[in-house]
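Just one chain follows, in the form predicted alone, and it is written as structure tokens.
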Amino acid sequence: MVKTIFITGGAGFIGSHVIRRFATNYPDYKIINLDTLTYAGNLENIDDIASQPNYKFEKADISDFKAIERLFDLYKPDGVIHLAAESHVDRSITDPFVFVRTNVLGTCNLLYCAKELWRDNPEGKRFYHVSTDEVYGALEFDGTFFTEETKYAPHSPYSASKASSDHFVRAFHDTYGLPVVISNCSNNYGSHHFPEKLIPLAINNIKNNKPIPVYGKGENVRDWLFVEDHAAAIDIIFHRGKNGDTYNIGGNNEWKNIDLIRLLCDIMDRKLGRPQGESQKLITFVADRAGHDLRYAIDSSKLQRELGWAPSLTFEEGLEKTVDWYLANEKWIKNVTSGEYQDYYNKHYGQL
């Protein structure tokens, strides 16, 4: 194998798409998937490539330094693409310490092990840290966008933990010369998304005629990025990004939550053969989230200008593709919502 790459969080939503892309497009790379399999880690997400000879799964908690040190010593990776993170804002409000342990301490463990391994030979090595636009705080409805120069202003325990991890990555670059890149992305959507998040939750609830919860009045705005476009951007940045640089990845695609849900209802009505407008009756406004940021919007012009990346789909096209996937994969949804997916590791890798 030409390179050995650690991809952390590869059983999660975004991570599984990155694993699939790298294992498929780079057969001469050894892809090691490091995932501790929390509630959001689902090995069924990558069942289709699990038997490929250049792929291997290692169950590991990035907050366990000894476990991570052992894996670095065993595989001696040439690169790390770090996606593993606790990412659900509501959960961070309930228990911020889990987010500190995984997102901050876990990132530091990976950084330190990479620094030690590559100390004498950093050439051709790369530590790629995948972050979020939420570290930048919130925007007004004033036409401004988050750029790579926007000051950090996190408002939730989740975004604060990610901001901290970003700072540690830059500190390891500036202090030790570790070859790093960082990307900050907007909200992702697509297949294999854990159904506590807005779009898969809404699809599942519409299908089952259950209320669709919408925070406040649904006026919060997010920039939506198709997950396969995100994986393509990660591929480009990992291979061609400049050491020490940050790249924003966005879909150039702002939607109010309520408008998104209405569009999704119309698509679902058409797909399910229901009268148009039927599913919108399921929309249920609920108490707003504490510290709920009003608007996120990414300026990804640096990535487009310097590395030639651009979104491949409009939001309407991507949402149609996403709905089709969920409707065609009832077993996956059933396994996730019932918890059966958590038995996958036992069945294929032995007892936990």
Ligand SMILES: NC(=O)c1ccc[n+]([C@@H]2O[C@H](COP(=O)([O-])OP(=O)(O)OC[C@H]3O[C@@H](n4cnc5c(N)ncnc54)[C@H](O)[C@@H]3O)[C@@H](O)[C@H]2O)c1
Given for the second form:
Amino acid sequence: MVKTIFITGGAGFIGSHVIRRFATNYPDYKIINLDTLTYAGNLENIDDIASQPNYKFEKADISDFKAIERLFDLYKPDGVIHLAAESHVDRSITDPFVFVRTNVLGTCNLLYCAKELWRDNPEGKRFYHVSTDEVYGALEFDGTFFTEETKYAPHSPYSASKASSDHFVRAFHDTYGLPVVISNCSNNYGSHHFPEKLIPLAINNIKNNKPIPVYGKGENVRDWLFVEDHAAAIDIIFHRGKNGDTYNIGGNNEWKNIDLIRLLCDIMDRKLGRPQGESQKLITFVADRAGHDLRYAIDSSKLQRELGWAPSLTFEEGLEKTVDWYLANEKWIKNVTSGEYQDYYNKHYGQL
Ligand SMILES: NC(=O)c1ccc[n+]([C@@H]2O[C@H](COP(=O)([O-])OP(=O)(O)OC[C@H]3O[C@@H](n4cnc5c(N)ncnc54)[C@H](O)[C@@H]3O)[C@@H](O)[C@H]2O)c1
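Now that the form predicted alone has been shown, please provide the structure of the form predicted in complex with this ligand.
Every component of the complex follows; first up is the chain already shown.
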């Protein structure tokens, strides 16, 4: 039975949902949230569970080997669920080095510390690496899907750094026998998503009557999954996945960016009491992203067949829930867009 778990990147979008799920569903576990709080880390995301006795926050940079080694010595974790990463493709095009530092070196530091700690007793231990479908490259409009056997072909510095970290995870399994499991997931959406990403950005701009930027002609296709369904899949894979295996996670829910934005505009018009079609006028096409992958689509049948996971919501239901959350949590958006969220650590944990 796993007792002490490091969850890295727990102040981020997906990590906060994983922390909430584990801290709530497993009161006997000790959950240590290990996060350095970059611009994407927001402790307000998990304010609701911050005072639970089975939860603790540790501010640490995974690319700092000494800091990570000290925490492994201190807590002696039985499991690691690794989500900390630089995650925004546009930022990776501007500054690829920080992606190498966090996503590659940081992952390697965690792997090394886990290997050293568990060397004599790997029984019941687990290193879970959370990755992305973007490592597989791009698909044509030909009805094919990414499977666990699809060859890696990353195009952006972000996906190249995640592909590299996946390789390191497998190498630690094959070389040192480290008990690992990897999942590659499609695009997530839901509450607490940093508003530089497509869906929260669009919701925020529609609300404020600002242009909604859409790359190229909006023809790129993504497979969208509700973030709580991703957290549920992580829970199942962490506890029941096979050592050394990879699992693809996806919503079987492909949408062209432009169709998604139109749907979002219609939902927002309804919620805000605007005439239908009003918000679509805000759609503004902008120059396409360099190396923009055309289509992603995930075949998650292995996870469904072997571990019995399935998405719980339709896209329309998930989007409706997401819009409701953003409209009800104006203060969260305001704190993020003003930068105020970065004061949370000082207020609650003392000076940096
Ligand atoms: N968002 C998606 O749609 C999606 C889809 C599939 C996979 N993933 C993967 O899931 C994971 C989480 O994604 P997300 O969207 O929640 O990311 P995010 O950018 O919202 O959060 C990342 C978190 O990691 C922390 N972090 C960054 N660098 C760190 C460092 N050096 N040391 C410690 N902490 C650090 C940040 O402070 C932040 O809290 C990533 O590994 C990403 O590759 C994301």
